[in-house]
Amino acid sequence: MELKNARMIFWGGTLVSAAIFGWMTYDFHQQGETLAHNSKIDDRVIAGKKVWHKYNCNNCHTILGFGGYYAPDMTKAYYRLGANNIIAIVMNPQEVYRNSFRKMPQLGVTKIEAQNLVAFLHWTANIENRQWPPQDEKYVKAARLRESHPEKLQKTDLVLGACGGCHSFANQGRDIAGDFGEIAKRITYDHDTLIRYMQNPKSVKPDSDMPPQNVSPETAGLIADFILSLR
């Protein structure tokens, strides 16, 4: 082979590939709306993304599968955990993971920052990314079903959607802080005390490790009914 031919291979190969890539990049931007709903990015989503960067979350948690592999993927965290659980975990990891084999640092994330994070994770969870990661697809399906048929929303869905990040019931949710079946038998609170406990645990039980929950009074009432009905 002549040097001339070799040079042709170099330039031919490079330019062909660069041209295809350039066109695909153009098309990627064209489809940004369909695939990532870029128009739904509002100030809170952007603020949340900045929080995500500020605390370097991405070097422990993957998102879209990129980053550190040390902690759970965050792509579909919004559907896996729900807003309240995310806020509670991010603000109080030292309590939540007190007994875990792997811990998350207390980063000093403020309430507002945590709320913005939720907006960011909500937007992220809706990227059409061909159902990755595989293990979270069941949460996405369940959450979408609940969103599209609120009338079919069961009480357990509501309760676990709010508290399932730390409590379990009937083999659903995660048992970090106790199963509601057992908790219900143990506690002696009445309806109003239980609501107060959700909103400010320490006001009821000073040595409680449970972080305050961001649930509306109505939801808290429904959850209290549910737990007390398990006695």
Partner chain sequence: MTIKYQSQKVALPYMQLSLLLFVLQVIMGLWLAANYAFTLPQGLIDVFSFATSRAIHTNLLVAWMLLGFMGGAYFILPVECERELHSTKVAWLQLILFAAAAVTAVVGFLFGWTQGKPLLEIPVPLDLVIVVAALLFLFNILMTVLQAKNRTVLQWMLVGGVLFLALMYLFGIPFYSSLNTDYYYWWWVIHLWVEGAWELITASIIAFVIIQVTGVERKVVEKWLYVETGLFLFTGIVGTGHHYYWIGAPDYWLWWGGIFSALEPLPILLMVVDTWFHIRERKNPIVNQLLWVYIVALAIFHFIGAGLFGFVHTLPPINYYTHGSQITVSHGHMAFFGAYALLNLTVFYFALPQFKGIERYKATAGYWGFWIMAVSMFLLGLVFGVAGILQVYLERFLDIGYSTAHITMMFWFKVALFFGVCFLAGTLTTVYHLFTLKPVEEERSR
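Take the protein just shown as the form predicted together with its partner chain and give its structure as the form predicted on its own.
Nothing else is written out below except the one chain.
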């Protein structure tokens, strides 16, 4: 190949690539509201992002494709865990994960910092990122439907969408706080007590480590039905 032709291919390829990259960058910024919901970025979301960086959460966790792989991906953690569970975990990880093979250090996160982190994770969980990570999509689907149309969900999906961040059933979810099959055989609570336990655990069991769950009374009732059906 002659030097002239090689130069033309090089400069032509470079200019075309630069034009494509420039157009994609412009298009991405034009779709900020559609993809990233920029209008939802308020002071609490910004403060939560600073908390994420302050405690170097990326050393162990991945978010939006960046970070470590020791601990779970946090991109959709808001739907997998729920607000109160996230706060309980980051403030008392050694207590929450005392029976888990995976450990998290006590970082000294304050209540305000934990609440701001929840706001940040709520925002990231709603970014349109082509359903990544795929393993969390079942939690996203269940969480979005369980309050508006819980009758559309299979009971297993409903329960794991609300509780699968800590509990397991039929080899799904995370067995940090116990499998529902075993829990159902062990507990003696009736239907109403189970609902109260989900919404305010310490009102039923003062020494409980479980935080109040972000579910409506109707959803809590469906979960109670499911657990009691496993006896």
